[in-house]
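Just one chain follows, in the form predicted alone, and it is written as structure tokens.
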Amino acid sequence: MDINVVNSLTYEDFVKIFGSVVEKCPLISAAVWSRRPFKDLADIETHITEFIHSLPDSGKEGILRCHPDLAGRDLQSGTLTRESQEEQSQAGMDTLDSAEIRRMYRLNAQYKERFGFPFVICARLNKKAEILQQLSERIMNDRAAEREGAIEEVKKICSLRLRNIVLSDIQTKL
């Protein structure tokens, strides 16, 4: 997708495309909107990582509270959006075994418990051992470090949701 293309989207076409890039907050793409023109995908990026650091604490946890449990209800219920559904798909929480869901359930369960938002990674970039062994690990952590490290996932997420809009028609999204 050219830059030009995105300058020169209207308010509503910019958050209708740009909007879920950040799970369910599409607030965030309609403040990024007034930052226009932009100079490039990095640009956009750099400017909706900044808008998220500008959030209070509250501000950042709200944002991660929009993410769904991994391997949970949602994806039980087909519920997800398209963007999780094919995430969590690819990283095969999907293909758990019975085993595996109690134990998923259990661990999101204490996540949740503990920090008050659910556990964030990008599906993506893991596999479901290895997201297992992050959820497990990552609840040792204490409530600062889990939300910067979880918002550092929402970036993650975020890039390679840019990345696909870019590389898709535009026009299908219209």
Ligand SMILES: NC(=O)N[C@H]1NC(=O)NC1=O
The other form holds:
Amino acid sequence: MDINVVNSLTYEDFVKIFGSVVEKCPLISAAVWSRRPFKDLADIETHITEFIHSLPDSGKEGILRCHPDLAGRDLQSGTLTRESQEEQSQAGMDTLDSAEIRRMYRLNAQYKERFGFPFVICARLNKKAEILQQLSERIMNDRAAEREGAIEEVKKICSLRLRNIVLSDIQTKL
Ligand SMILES: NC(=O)N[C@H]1NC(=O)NC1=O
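Next up, can you give the form predicted together with the named molecule of this protein, since the form predicted alone came first?
Then the entire complex follows, led off by the chain already shown.
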């Protein structure tokens, strides 16, 4: 993708293309658009990261709350975003057996009860066994450490989504 094309995008087209690099948070790309011109895609990623880190804890937790549960109700009912659907199926979340689904539901609920936001992990970089293990380990963290760790996962998800946009033909999204 030519960065000059990105730099010439209107606000509306920029948000249309990059608005979902952080799940259900188009506000982030709407904010980052004003930092043009970008040097390259890594530069966009840096601005996104800076924006996220500039948020108060409540804003970071708000970002986490925009994420659907892994193997949760949205997956079962087919209401995930396209990106999340692809990521969850790559991690095998759509092929869990009923015992694994029950375990995910129980741990996700306990995690949310403890922290007040859902468990977030980059599904593309983890298989189901690792996800279940991480979920049962991270639930023991304190809230601040867990918030920061989960935001690091959001950044990994964002980075891979950005890369996907570069690989796909930008023109087809306009
Ligand atoms: N809860 C959670 O981690 N959700 C996600 N992870 C990911 O890679 N895509 C998601 O939607």
